[in-house]
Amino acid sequence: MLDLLKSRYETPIPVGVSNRHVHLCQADWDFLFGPGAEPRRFRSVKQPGFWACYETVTLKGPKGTIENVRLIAPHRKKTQVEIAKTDASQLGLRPPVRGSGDLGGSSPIRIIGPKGMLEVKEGLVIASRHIHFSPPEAEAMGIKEGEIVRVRAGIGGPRELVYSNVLCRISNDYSLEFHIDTDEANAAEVKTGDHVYIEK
(Lines of atoms letter the chains of each structure in order from A and count residues from 1; the text may use other names and numbers.)
(Lines give C-alpha, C1' and ligand atoms only; values in the text may rest on other atoms or scores of the structure.)
Protein backbone atom coordinates (compact mmCIF):
# COMPACT_ATOMS: atom_id res chain seq x y z
CA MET A 1 0.00 0.00 0.00
CA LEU A 2 2.85 2.39 0.83
CA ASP A 3 4.38 1.88 -2.63
CA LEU A 4 1.00 2.53 -4.26
CA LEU A 5 0.51 5.77 -2.38
CA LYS A 6 4.04 6.84 -3.18
CA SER A 7 3.32 6.27 -6.89
CA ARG A 8 0.12 8.31 -6.72
CA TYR A 9 1.72 11.32 -5.10
CA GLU A 10 5.01 11.23 -6.99
CA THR A 11 3.75 10.60 -10.52
CA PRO A 12 3.97 13.76 -12.65
CA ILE A 13 0.73 14.49 -14.48
CA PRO A 14 0.93 16.60 -17.66
CA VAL A 15 -1.23 19.72 -17.85
CA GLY A 16 -3.61 20.38 -20.71
CA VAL A 17 -4.92 23.95 -20.65
CA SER A 18 -8.32 23.98 -22.30
CA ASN A 19 -9.06 27.16 -24.21
CA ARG A 20 -12.68 27.94 -25.10
CA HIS A 21 -13.96 25.44 -27.64
CA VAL A 22 -17.06 23.84 -29.16
CA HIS A 23 -18.15 20.24 -29.72
CA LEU A 24 -20.95 20.03 -32.30
CA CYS A 25 -23.46 17.27 -32.96
CA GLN A 26 -23.82 16.26 -36.61
CA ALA A 27 -27.10 18.13 -37.15
CA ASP A 28 -25.70 21.38 -35.74
CA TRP A 29 -22.53 21.00 -37.78
CA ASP A 30 -24.61 20.57 -40.94
CA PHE A 31 -26.64 23.67 -40.08
CA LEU A 32 -23.59 25.85 -39.45
CA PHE A 33 -21.27 24.53 -42.18
CA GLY A 34 -23.56 22.85 -44.69
CA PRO A 35 -24.43 19.21 -45.37
CA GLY A 36 -21.52 17.32 -46.84
CA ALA A 37 -18.86 19.52 -45.27
CA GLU A 38 -16.27 17.71 -43.15
CA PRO A 39 -14.15 19.07 -40.28
CA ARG A 40 -10.51 19.55 -41.25
CA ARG A 41 -7.76 18.50 -38.86
CA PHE A 42 -5.74 21.48 -37.59
CA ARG A 43 -3.73 19.68 -34.93
CA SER A 44 -4.02 16.66 -32.68
CA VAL A 45 -4.74 16.92 -28.97
CA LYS A 46 -3.40 14.58 -26.30
CA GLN A 47 -6.65 12.67 -25.82
CA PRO A 48 -6.68 9.81 -28.34
CA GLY A 49 -9.02 10.17 -31.31
CA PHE A 50 -9.73 13.89 -30.88
CA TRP A 51 -8.37 16.83 -32.81
CA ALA A 52 -8.72 20.58 -33.13
CA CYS A 53 -10.29 21.72 -36.39
CA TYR A 54 -9.41 24.52 -38.77
CA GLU A 55 -13.08 25.51 -38.56
CA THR A 56 -14.10 28.12 -36.00
CA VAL A 57 -17.36 29.76 -34.92
CA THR A 58 -18.48 32.91 -33.13
CA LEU A 59 -20.24 32.75 -29.77
CA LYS A 60 -22.88 35.40 -29.11
CA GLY A 61 -24.38 36.34 -25.75
CA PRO A 62 -26.53 39.17 -24.40
CA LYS A 63 -23.54 41.48 -23.84
CA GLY A 64 -20.96 40.52 -26.42
CA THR A 65 -19.41 38.06 -28.83
CA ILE A 66 -16.27 35.94 -28.97
CA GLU A 67 -14.90 35.18 -32.42
CA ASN A 68 -12.67 32.40 -33.74
CA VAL A 69 -13.69 29.75 -31.22
CA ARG A 70 -12.19 26.50 -32.42
CA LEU A 71 -14.15 23.32 -32.97
CA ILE A 72 -13.06 19.95 -31.59
CA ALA A 73 -13.80 16.79 -33.59
CA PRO A 74 -15.17 14.19 -33.98
CA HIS A 75 -18.82 15.16 -33.54
CA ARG A 76 -20.68 14.42 -30.32
CA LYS A 77 -24.22 13.26 -29.71
CA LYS A 78 -25.08 16.67 -28.24
CA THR A 79 -23.54 20.10 -28.82
CA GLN A 80 -21.41 21.34 -25.93
CA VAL A 81 -19.63 24.68 -25.57
CA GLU A 82 -16.88 25.04 -22.96
CA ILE A 83 -15.65 28.46 -21.85
CA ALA A 84 -13.92 30.09 -18.88
CA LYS A 85 -15.49 32.44 -16.35
CA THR A 86 -13.81 35.43 -18.02
CA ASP A 87 -15.41 34.44 -21.33
CA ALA A 88 -18.81 34.12 -19.65
CA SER A 89 -18.54 37.67 -18.31
CA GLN A 90 -17.70 38.95 -21.81
CA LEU A 91 -20.77 37.21 -23.21
CA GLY A 92 -23.03 38.30 -20.34
CA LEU A 93 -23.91 34.74 -19.33
CA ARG A 94 -23.66 32.64 -16.17
CA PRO A 95 -23.07 29.03 -17.21
CA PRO A 96 -22.76 26.37 -14.50
CA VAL A 97 -19.55 24.52 -13.65
CA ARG A 98 -20.16 21.01 -14.96
CA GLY A 99 -18.48 17.79 -15.94
CA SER A 100 -18.38 17.04 -19.66
CA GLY A 101 -21.73 15.81 -20.97
CA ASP A 102 -23.71 17.04 -17.96
CA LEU A 103 -25.73 19.59 -19.90
CA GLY A 104 -29.21 19.47 -18.40
CA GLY A 105 -30.18 22.98 -17.30
CA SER A 106 -26.95 24.50 -18.61
CA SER A 107 -26.88 27.90 -20.27
CA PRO A 108 -28.17 28.77 -23.75
CA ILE A 109 -25.79 30.16 -26.35
CA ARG A 110 -25.92 31.43 -29.92
CA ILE A 111 -23.34 29.93 -32.28
CA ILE A 112 -22.60 31.67 -35.58
CA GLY A 113 -21.05 29.75 -38.47
CA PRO A 114 -20.55 30.46 -42.17
CA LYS A 115 -24.07 29.24 -43.04
CA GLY A 116 -26.06 30.95 -40.28
CA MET A 117 -26.73 31.33 -36.58
CA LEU A 118 -27.80 28.50 -34.31
CA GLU A 119 -29.61 29.02 -30.99
CA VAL A 120 -28.66 26.25 -28.55
CA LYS A 121 -31.13 26.16 -25.66
CA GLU A 122 -28.71 24.41 -23.31
CA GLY A 123 -25.11 23.33 -23.76
CA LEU A 124 -22.86 26.14 -22.47
CA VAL A 125 -20.75 25.19 -19.43
CA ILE A 126 -17.61 26.05 -17.55
CA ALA A 127 -15.88 22.66 -17.44
CA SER A 128 -15.05 21.32 -14.00
CA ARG A 129 -11.35 20.61 -13.59
CA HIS A 130 -10.51 16.95 -13.98
CA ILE A 131 -7.84 14.36 -14.70
CA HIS A 132 -8.07 11.84 -17.52
CA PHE A 133 -6.66 8.35 -16.88
CA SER A 134 -6.45 5.23 -18.98
CA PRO A 135 -7.36 2.13 -16.93
CA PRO A 136 -3.68 1.02 -16.54
CA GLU A 137 -2.67 4.55 -15.46
CA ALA A 138 -5.49 4.68 -12.91
CA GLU A 139 -4.66 1.24 -11.56
CA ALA A 140 -0.97 2.10 -11.19
CA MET A 141 -1.90 5.18 -9.13
CA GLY A 142 -4.73 3.59 -7.14
CA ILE A 143 -7.35 5.88 -8.67
CA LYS A 144 -11.05 5.02 -8.85
CA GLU A 145 -13.58 6.39 -11.35
CA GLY A 146 -15.27 9.49 -9.93
CA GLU A 147 -12.71 9.93 -7.15
CA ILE A 148 -12.12 13.53 -6.05
CA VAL A 149 -8.52 14.59 -5.42
CA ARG A 150 -6.47 17.70 -4.78
CA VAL A 151 -3.74 18.75 -7.23
CA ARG A 152 -0.69 20.95 -6.59
CA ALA A 153 0.42 23.12 -9.50
CA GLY A 154 3.12 25.69 -10.20
CA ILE A 155 5.45 24.05 -7.68
CA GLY A 156 8.29 26.39 -6.78
CA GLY A 157 6.77 29.25 -8.74
CA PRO A 158 5.46 32.58 -7.46
CA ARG A 159 1.81 31.47 -7.73
CA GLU A 160 1.98 27.85 -6.59
CA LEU A 161 -1.43 26.63 -5.51
CA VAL A 162 -3.57 23.57 -4.80
CA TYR A 163 -6.72 22.87 -6.84
CA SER A 164 -9.45 21.19 -4.81
CA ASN A 165 -12.40 19.16 -6.12
CA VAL A 166 -10.56 17.63 -9.07
CA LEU A 167 -12.61 14.85 -10.66
CA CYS A 168 -10.86 11.65 -11.79
CA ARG A 169 -12.21 10.13 -15.03
CA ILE A 170 -11.14 6.75 -16.38
CA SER A 171 -11.66 5.37 -19.88
CA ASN A 172 -9.91 3.30 -22.52
CA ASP A 173 -10.25 6.44 -24.67
CA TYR A 174 -8.24 8.61 -22.25
CA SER A 175 -4.57 9.39 -21.69
CA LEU A 176 -3.13 10.83 -18.48
CA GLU A 177 -3.73 14.59 -18.45
CA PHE A 178 -4.93 17.27 -15.99
CA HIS A 179 -7.47 19.56 -17.65
CA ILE A 180 -8.07 23.13 -16.49
CA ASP A 181 -9.35 26.22 -18.27
CA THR A 182 -7.38 29.37 -19.05
CA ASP A 183 -8.51 31.24 -15.94
CA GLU A 184 -7.36 28.39 -13.69
CA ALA A 185 -4.06 28.04 -15.55
CA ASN A 186 -3.33 31.76 -15.24
CA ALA A 187 -3.98 31.61 -11.50
CA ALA A 188 -1.04 29.23 -11.04
CA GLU A 189 1.02 30.44 -14.02
CA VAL A 190 1.02 26.99 -15.62
CA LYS A 191 0.78 26.06 -19.29
CA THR A 192 0.14 23.01 -21.42
CA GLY A 193 2.98 20.54 -21.02
CA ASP A 194 3.81 21.53 -17.43
CA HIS A 195 3.38 18.91 -14.72
CA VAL A 196 1.31 18.76 -11.56
CA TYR A 197 1.03 16.28 -8.70
CA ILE A 198 -1.81 14.81 -6.70
CA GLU A 199 -1.69 16.30 -3.22
CA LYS A 200 -1.53 14.17 -0.08
Given for the second form:
There are 2 protein chains.
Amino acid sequence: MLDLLKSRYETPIPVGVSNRHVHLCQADWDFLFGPGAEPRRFRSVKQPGFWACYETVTLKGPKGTIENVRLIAPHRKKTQVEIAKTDASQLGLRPPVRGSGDLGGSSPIRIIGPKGMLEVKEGLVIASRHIHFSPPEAEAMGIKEGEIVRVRAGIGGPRELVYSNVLCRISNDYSLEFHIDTDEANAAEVKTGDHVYIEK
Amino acid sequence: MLDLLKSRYETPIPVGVSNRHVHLCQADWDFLFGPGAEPRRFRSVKQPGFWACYETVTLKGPKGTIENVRLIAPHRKKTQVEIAKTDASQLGLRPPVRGSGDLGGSSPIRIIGPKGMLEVKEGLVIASRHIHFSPPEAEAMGIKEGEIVRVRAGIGGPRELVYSNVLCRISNDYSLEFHIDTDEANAAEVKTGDHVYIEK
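Since the structure above is the form predicted on its own, I would like to see how the form predicted in complex with another copy of the chain looks, so please show that one next.
Once more the chain from above appears, this time first in line as the rest of the complex follows.
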Protein backbone atom coordinates (compact mmCIF):
# COMPACT_ATOMS: atom_id res chain seq x y z
CA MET A 1 0.00 0.00 0.00
CA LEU A 2 3.03 2.24 -0.27
CA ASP A 3 1.54 3.77 -3.41
CA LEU A 4 -1.30 5.20 -1.34
CA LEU A 5 1.22 7.30 0.52
CA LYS A 6 2.25 9.03 -2.69
CA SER A 7 0.63 12.40 -3.22
CA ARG A 8 -1.22 13.22 -6.43
CA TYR A 9 1.90 15.07 -7.53
CA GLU A 10 4.16 12.05 -7.17
CA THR A 11 1.99 9.43 -8.87
CA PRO A 12 3.09 8.61 -12.44
CA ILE A 13 0.08 8.65 -14.79
CA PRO A 14 0.36 6.65 -18.04
CA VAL A 15 -0.46 8.49 -21.27
CA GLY A 16 -3.01 7.15 -23.78
CA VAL A 17 -2.84 8.90 -27.16
CA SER A 18 -6.07 8.78 -29.17
CA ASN A 19 -5.72 8.67 -32.92
CA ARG A 20 -8.67 9.90 -35.00
CA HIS A 21 -11.58 7.46 -34.82
CA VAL A 22 -15.30 7.06 -35.45
CA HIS A 23 -18.16 5.75 -33.30
CA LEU A 24 -21.24 4.98 -35.43
CA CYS A 25 -24.85 4.56 -34.35
CA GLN A 26 -26.57 1.38 -35.63
CA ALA A 27 -28.51 3.22 -38.37
CA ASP A 28 -25.37 4.92 -39.70
CA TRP A 29 -23.46 1.61 -39.62
CA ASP A 30 -26.28 -0.03 -41.58
CA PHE A 31 -26.21 2.79 -44.15
CA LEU A 32 -22.42 2.66 -44.60
CA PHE A 33 -21.82 -1.11 -44.39
CA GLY A 34 -25.23 -2.61 -45.24
CA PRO A 35 -27.93 -4.04 -42.95
CA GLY A 36 -26.89 -7.37 -41.49
CA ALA A 37 -23.15 -6.59 -41.65
CA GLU A 38 -21.32 -6.87 -38.34
CA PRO A 39 -18.12 -5.08 -37.29
CA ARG A 40 -15.13 -7.38 -36.79
CA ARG A 41 -12.75 -7.01 -33.86
CA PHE A 42 -9.30 -5.73 -34.86
CA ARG A 43 -7.81 -5.08 -31.41
CA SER A 44 -8.70 -3.94 -27.92
CA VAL A 45 -8.63 -0.30 -26.87
CA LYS A 46 -8.05 0.98 -23.35
CA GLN A 47 -11.72 1.83 -22.68
CA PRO A 48 -13.15 -1.38 -21.19
CA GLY A 49 -15.80 -3.01 -23.40
CA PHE A 50 -14.78 -1.17 -26.55
CA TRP A 51 -12.59 -2.40 -29.39
CA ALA A 52 -11.21 -1.17 -32.70
CA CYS A 53 -12.74 -2.73 -35.82
CA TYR A 54 -11.15 -4.03 -39.00
CA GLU A 55 -13.60 -1.74 -40.79
CA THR A 56 -12.53 1.80 -41.60
CA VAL A 57 -14.23 4.78 -43.26
CA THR A 58 -13.16 7.86 -45.19
CA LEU A 59 -13.87 11.33 -43.79
CA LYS A 60 -14.64 14.07 -46.32
CA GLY A 61 -14.60 17.82 -45.79
CA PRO A 62 -14.63 20.85 -48.09
CA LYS A 63 -10.82 20.91 -48.39
CA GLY A 64 -9.81 17.27 -48.34
CA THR A 65 -10.37 13.68 -47.30
CA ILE A 66 -8.80 11.34 -44.75
CA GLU A 67 -8.88 7.63 -45.53
CA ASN A 68 -8.64 4.55 -43.32
CA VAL A 69 -10.17 6.07 -40.20
CA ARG A 70 -10.75 3.30 -37.69
CA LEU A 71 -14.21 2.46 -36.33
CA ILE A 72 -14.69 1.74 -32.63
CA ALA A 73 -17.35 -0.81 -31.59
CA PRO A 74 -19.82 -1.58 -30.14
CA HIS A 75 -21.99 1.09 -31.75
CA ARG A 76 -23.15 4.13 -29.79
CA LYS A 77 -26.50 5.87 -29.55
CA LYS A 78 -25.19 8.76 -31.62
CA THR A 79 -22.47 8.90 -34.26
CA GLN A 80 -19.35 10.69 -32.98
CA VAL A 81 -16.18 11.43 -34.96
CA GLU A 82 -13.07 12.42 -32.98
CA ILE A 83 -10.18 13.99 -34.88
CA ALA A 84 -7.16 16.15 -34.13
CA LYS A 85 -7.07 19.80 -35.18
CA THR A 86 -4.40 18.91 -37.76
CA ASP A 87 -6.95 16.54 -39.32
CA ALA A 88 -9.61 19.27 -39.17
CA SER A 89 -7.34 21.67 -41.08
CA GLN A 90 -6.76 19.01 -43.74
CA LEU A 91 -10.53 18.51 -44.09
CA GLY A 92 -11.21 22.26 -43.99
CA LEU A 93 -13.46 22.04 -40.92
CA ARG A 94 -13.46 23.75 -37.51
CA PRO A 95 -14.93 21.37 -34.95
CA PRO A 96 -15.14 22.48 -31.30
CA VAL A 97 -13.10 21.00 -28.44
CA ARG A 98 -15.59 18.84 -26.52
CA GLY A 99 -15.96 16.08 -23.97
CA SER A 100 -17.17 12.71 -25.30
CA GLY A 101 -20.93 12.69 -25.95
CA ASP A 102 -21.27 16.50 -25.83
CA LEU A 103 -22.25 16.86 -29.49
CA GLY A 104 -24.78 19.74 -29.54
CA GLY A 105 -23.55 22.31 -32.05
CA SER A 106 -20.56 20.18 -33.06
CA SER A 107 -19.52 20.14 -36.73
CA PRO A 108 -21.09 18.34 -39.69
CA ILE A 109 -18.99 15.70 -41.44
CA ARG A 110 -19.31 13.39 -44.46
CA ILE A 111 -18.46 9.74 -43.83
CA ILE A 112 -17.84 7.36 -46.74
CA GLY A 113 -18.19 3.59 -46.36
CA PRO A 114 -18.45 0.69 -48.81
CA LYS A 115 -22.19 1.25 -49.34
CA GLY A 116 -22.26 5.03 -49.73
CA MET A 117 -21.69 8.48 -48.29
CA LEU A 118 -23.41 9.71 -45.18
CA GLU A 119 -23.94 13.37 -44.29
CA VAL A 120 -23.81 13.69 -40.51
CA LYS A 121 -25.37 17.00 -39.40
CA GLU A 122 -23.42 17.16 -36.14
CA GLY A 123 -20.96 14.81 -34.47
CA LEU A 124 -17.46 15.97 -35.39
CA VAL A 125 -15.38 17.05 -32.36
CA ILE A 126 -11.84 17.52 -31.14
CA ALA A 127 -11.69 15.60 -27.85
CA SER A 128 -10.92 17.58 -24.70
CA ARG A 129 -8.07 16.14 -22.66
CA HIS A 130 -8.92 14.33 -19.44
CA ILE A 131 -7.66 11.79 -16.91
CA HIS A 132 -9.50 8.57 -16.09
CA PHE A 133 -9.34 7.28 -12.49
CA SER A 134 -10.81 4.24 -10.79
CA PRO A 135 -12.48 5.20 -7.48
CA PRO A 136 -9.56 3.80 -5.40
CA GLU A 137 -7.02 5.62 -7.56
CA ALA A 138 -8.95 8.89 -7.20
CA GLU A 139 -9.23 8.43 -3.44
CA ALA A 140 -5.54 7.66 -3.03
CA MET A 141 -4.64 10.78 -5.00
CA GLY A 142 -7.28 12.98 -3.38
CA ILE A 143 -9.06 13.64 -6.70
CA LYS A 144 -12.75 14.60 -6.90
CA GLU A 145 -15.00 13.89 -9.93
CA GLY A 146 -14.97 16.88 -12.28
CA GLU A 147 -11.85 18.43 -10.75
CA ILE A 148 -9.64 20.41 -13.13
CA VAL A 149 -5.88 19.89 -12.82
CA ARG A 150 -2.69 20.77 -14.67
CA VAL A 151 -0.48 18.00 -16.09
CA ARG A 152 3.27 18.14 -16.78
CA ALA A 153 4.47 16.07 -19.74
CA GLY A 154 7.68 15.35 -21.61
CA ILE A 155 9.70 16.07 -18.48
CA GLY A 156 13.37 16.60 -19.29
CA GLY A 157 12.70 16.43 -23.02
CA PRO A 158 12.96 19.16 -25.63
CA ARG A 159 9.20 19.73 -25.68
CA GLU A 160 8.29 19.60 -22.00
CA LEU A 161 5.02 21.42 -21.32
CA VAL A 162 2.16 21.80 -18.85
CA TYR A 163 -1.41 21.19 -20.03
CA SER A 164 -4.00 23.32 -18.22
CA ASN A 165 -7.73 22.54 -18.07
CA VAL A 166 -7.38 18.78 -17.64
CA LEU A 167 -10.68 17.24 -16.48
CA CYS A 168 -10.65 14.39 -13.93
CA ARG A 169 -13.22 11.63 -14.52
CA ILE A 170 -13.81 8.83 -12.01
CA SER A 171 -15.59 5.55 -12.83
CA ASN A 172 -15.49 1.87 -11.97
CA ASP A 173 -14.94 1.33 -15.70
CA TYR A 174 -11.78 3.42 -15.71
CA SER A 175 -8.17 2.88 -14.82
CA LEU A 176 -5.56 5.57 -14.41
CA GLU A 177 -4.75 7.12 -17.80
CA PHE A 178 -4.25 10.60 -19.26
CA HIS A 179 -6.05 10.91 -22.62
CA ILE A 180 -4.80 13.32 -25.27
CA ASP A 181 -4.95 13.47 -29.04
CA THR A 182 -2.06 13.20 -31.49
CA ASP A 183 -1.49 16.98 -31.73
CA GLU A 184 -1.26 17.28 -27.96
CA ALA A 185 1.05 14.26 -27.73
CA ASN A 186 3.30 15.54 -30.51
CA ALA A 187 3.55 19.02 -28.99
CA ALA A 188 5.11 17.44 -25.88
CA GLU A 189 6.90 14.54 -27.65
CA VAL A 190 5.06 11.95 -25.56
CA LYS A 191 3.53 8.66 -26.66
CA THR A 192 1.20 6.03 -25.26
CA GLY A 193 2.70 4.47 -22.14
CA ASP A 194 4.89 7.44 -21.22
CA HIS A 195 4.28 8.94 -17.78
CA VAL A 196 3.06 12.39 -16.83
CA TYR A 197 2.48 14.07 -13.46
CA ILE A 198 -0.14 16.35 -11.98
CA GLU A 199 1.41 19.79 -11.54
CA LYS A 200 1.09 21.86 -8.36
CA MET B 1 7.64 54.60 -24.38
CA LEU B 2 5.05 53.20 -22.03
CA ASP B 3 5.64 49.73 -23.47
CA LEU B 4 9.17 49.78 -22.07
CA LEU B 5 7.67 49.89 -18.59
CA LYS B 6 5.95 46.58 -19.14
CA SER B 7 7.72 43.61 -17.67
CA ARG B 8 8.55 40.55 -19.76
CA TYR B 9 5.51 38.91 -18.19
CA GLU B 10 3.09 41.61 -19.32
CA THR B 11 4.23 42.01 -22.93
CA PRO B 12 1.94 40.27 -25.45
CA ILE B 13 4.01 38.23 -27.92
CA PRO B 14 2.44 37.45 -31.31
CA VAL B 15 2.43 33.80 -32.42
CA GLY B 16 3.82 32.69 -35.78
CA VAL B 17 2.82 29.13 -36.71
CA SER B 18 5.19 27.38 -39.14
CA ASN B 19 3.65 24.92 -41.55
CA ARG B 20 5.93 22.21 -42.97
CA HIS B 21 8.38 23.67 -45.48
CA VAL B 22 11.61 23.01 -47.36
CA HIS B 23 14.81 25.04 -47.80
CA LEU B 24 16.92 23.70 -50.69
CA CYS B 25 20.59 24.26 -51.44
CA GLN B 26 21.36 25.39 -55.00
CA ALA B 27 22.57 21.93 -56.13
CA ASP B 28 19.42 20.23 -54.81
CA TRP B 29 17.21 22.90 -56.42
CA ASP B 30 19.01 22.32 -59.75
CA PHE B 31 18.50 18.55 -59.44
CA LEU B 32 14.78 18.85 -58.62
CA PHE B 33 13.79 21.74 -60.90
CA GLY B 34 16.51 21.77 -63.57
CA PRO B 35 19.60 23.98 -63.96
CA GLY B 36 18.62 27.51 -64.98
CA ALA B 37 15.18 27.37 -63.35
CA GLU B 38 14.49 30.11 -60.80
CA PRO B 39 12.07 29.99 -57.84
CA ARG B 40 9.11 32.38 -58.16
CA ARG B 41 7.88 34.48 -55.23
CA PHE B 42 4.49 33.33 -53.90
CA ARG B 43 4.27 35.45 -50.74
CA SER B 44 6.37 36.94 -47.96
CA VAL B 45 7.13 35.10 -44.76
CA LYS B 46 7.91 36.69 -41.40
CA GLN B 47 11.67 36.05 -41.55
CA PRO B 48 13.07 39.16 -43.25
CA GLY B 49 14.62 38.42 -46.65
CA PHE B 50 12.89 35.08 -47.10
CA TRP B 51 9.77 34.29 -49.11
CA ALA B 52 7.58 31.32 -49.95
CA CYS B 53 7.79 30.06 -53.55
CA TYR B 54 5.12 29.00 -56.00
CA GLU B 55 7.15 25.82 -56.36
CA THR B 56 6.35 22.88 -54.11
CA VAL B 57 7.80 19.39 -53.65
CA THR B 58 6.59 16.01 -52.44
CA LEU B 59 8.16 14.41 -49.36
CA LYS B 60 8.43 10.62 -49.36
CA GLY B 61 9.05 8.34 -46.40
CA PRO B 62 8.77 4.59 -45.81
CA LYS B 63 5.11 4.86 -44.74
CA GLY B 64 3.68 7.61 -46.92
CA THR B 65 4.06 10.80 -48.91
CA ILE B 66 3.09 14.44 -48.36
CA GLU B 67 2.43 16.53 -51.45
CA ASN B 68 2.51 20.27 -52.07
CA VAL B 69 5.15 21.13 -49.49
CA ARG B 70 6.12 24.77 -49.95
CA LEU B 71 9.70 25.82 -50.77
CA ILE B 72 11.25 28.83 -49.02
CA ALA B 73 13.75 30.99 -50.95
CA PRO B 74 16.41 32.20 -51.33
CA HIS B 75 18.27 28.91 -51.23
CA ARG B 76 20.42 27.95 -48.24
CA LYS B 77 23.86 26.42 -47.96
CA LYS B 78 22.34 23.12 -46.86
CA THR B 79 18.95 21.55 -47.62
CA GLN B 80 16.70 21.59 -44.55
CA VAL B 81 13.19 20.13 -44.30
CA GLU B 82 11.03 21.21 -41.34
CA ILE B 83 7.92 19.18 -40.56
CA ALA B 84 5.60 18.57 -37.62
CA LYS B 85 5.67 15.27 -35.75
CA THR B 86 2.21 14.49 -37.19
CA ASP B 87 3.80 14.74 -40.66
CA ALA B 88 6.70 12.55 -39.51
CA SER B 89 4.26 9.84 -38.38
CA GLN B 90 2.52 9.97 -41.76
CA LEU B 91 5.89 9.57 -43.53
CA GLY B 92 7.06 6.88 -41.10
CA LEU B 93 10.11 8.84 -39.97
CA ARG B 94 11.45 9.99 -36.59
CA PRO B 95 13.32 13.25 -37.04
CA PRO B 96 14.84 14.95 -33.98
CA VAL B 97 13.65 18.25 -32.49
CA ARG B 98 16.31 20.76 -33.54
CA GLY B 99 17.09 24.44 -33.90
CA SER B 100 17.37 25.75 -37.46
CA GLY B 101 20.68 24.81 -39.11
CA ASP B 102 21.54 22.15 -36.52
CA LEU B 103 21.35 19.24 -38.95
CA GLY B 104 24.09 16.82 -37.82
CA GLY B 105 22.46 13.44 -37.27
CA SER B 106 19.05 14.63 -38.44
CA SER B 107 16.89 12.27 -40.53
CA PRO B 108 17.19 11.29 -44.18
CA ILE B 109 14.31 12.23 -46.47
CA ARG B 110 13.33 11.75 -50.11
CA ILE B 111 12.24 14.90 -51.95
CA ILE B 112 10.41 14.67 -55.29
CA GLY B 113 10.35 17.57 -57.76
CA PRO B 114 9.42 17.88 -61.44
CA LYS B 115 12.85 16.61 -62.58
CA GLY B 116 13.29 13.66 -60.26
CA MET B 117 13.66 12.27 -56.76
CA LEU B 118 16.44 13.32 -54.43
CA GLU B 119 17.71 11.26 -51.51
CA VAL B 120 18.85 13.65 -48.80
CA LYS B 121 21.12 11.88 -46.30
CA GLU B 122 20.36 14.26 -43.44
CA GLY B 123 18.27 17.43 -43.19
CA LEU B 124 14.83 16.45 -41.85
CA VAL B 125 14.00 18.04 -38.48
CA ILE B 126 11.14 19.04 -36.23
CA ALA B 127 11.80 22.70 -35.37
CA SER B 128 12.36 23.55 -31.72
CA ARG B 129 10.16 26.37 -30.46
CA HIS B 130 11.71 29.76 -29.89
CA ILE B 131 11.02 33.49 -29.60
CA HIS B 132 12.57 36.10 -31.89
CA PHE B 133 13.40 39.51 -30.38
CA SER B 134 14.92 42.65 -31.86
CA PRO B 135 17.68 44.01 -29.57
CA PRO B 136 15.44 46.86 -28.25
CA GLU B 137 12.59 44.41 -27.57
CA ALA B 138 14.95 42.07 -25.71
CA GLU B 139 16.38 44.95 -23.69
CA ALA B 140 12.93 46.28 -22.77
CA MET B 141 11.88 42.82 -21.61
CA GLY B 142 15.18 42.00 -19.88
CA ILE B 143 15.87 39.02 -22.14
CA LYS B 144 19.38 37.68 -22.79
CA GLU B 145 20.43 35.81 -25.96
CA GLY B 146 20.03 32.05 -25.42
CA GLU B 147 17.81 32.44 -22.35
CA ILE B 148 15.24 29.67 -21.84
CA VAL B 149 11.74 30.78 -20.79
CA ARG B 150 8.27 29.30 -20.36
CA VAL B 151 5.37 30.60 -22.48
CA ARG B 152 1.66 30.54 -21.63
CA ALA B 153 -0.70 30.14 -24.62
CA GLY B 154 -4.42 29.78 -25.30
CA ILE B 155 -5.21 31.70 -22.10
CA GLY B 156 -8.84 31.26 -21.08
CA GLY B 157 -9.43 28.72 -23.87
CA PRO B 158 -10.14 25.00 -23.58
CA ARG B 159 -6.56 24.07 -24.42
CA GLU B 160 -4.53 26.57 -22.41
CA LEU B 161 -1.01 25.31 -21.76
CA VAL B 162 2.51 26.36 -20.83
CA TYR B 163 5.41 25.49 -23.14
CA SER B 164 8.71 24.89 -21.33
CA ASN B 165 12.15 25.03 -22.97
CA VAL B 166 11.45 28.05 -25.17
CA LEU B 167 14.72 29.49 -26.53
CA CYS B 168 15.12 33.28 -26.84
CA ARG B 169 16.97 34.48 -29.95
CA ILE B 170 17.97 38.14 -30.44
CA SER B 171 18.94 39.66 -33.79
CA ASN B 172 18.64 42.88 -35.76
CA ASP B 173 16.85 40.76 -38.39
CA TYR B 174 14.15 39.70 -35.93
CA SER B 175 10.99 41.20 -34.56
CA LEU B 176 9.03 39.93 -31.60
CA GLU B 177 7.39 36.59 -32.47
CA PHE B 178 6.91 33.17 -30.86
CA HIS B 179 7.55 30.40 -33.41
CA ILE B 180 5.86 27.02 -33.06
CA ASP B 181 4.80 24.30 -35.47
CA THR B 182 1.27 23.18 -36.30
CA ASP B 183 1.16 20.41 -33.67
CA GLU B 184 2.18 22.82 -30.94
CA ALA B 185 -0.31 25.44 -32.13
CA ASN B 186 -3.13 22.92 -32.33
CA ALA B 187 -2.41 21.52 -28.87
CA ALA B 188 -3.08 25.01 -27.44
CA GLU B 189 -5.73 26.09 -30.02
CA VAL B 190 -3.68 29.12 -31.04
CA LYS B 191 -3.04 30.50 -34.51
CA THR B 192 -0.74 33.03 -36.15
CA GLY B 193 -1.36 36.50 -34.72
CA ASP B 194 -2.73 35.30 -31.38
CA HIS B 195 -0.84 36.54 -28.32
CA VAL B 196 1.06 34.56 -25.70
CA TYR B 197 2.92 35.60 -22.54
CA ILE B 198 6.15 34.65 -20.85
CA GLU B 199 5.29 32.72 -17.68
CA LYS B 200 6.89 33.41 -14.31
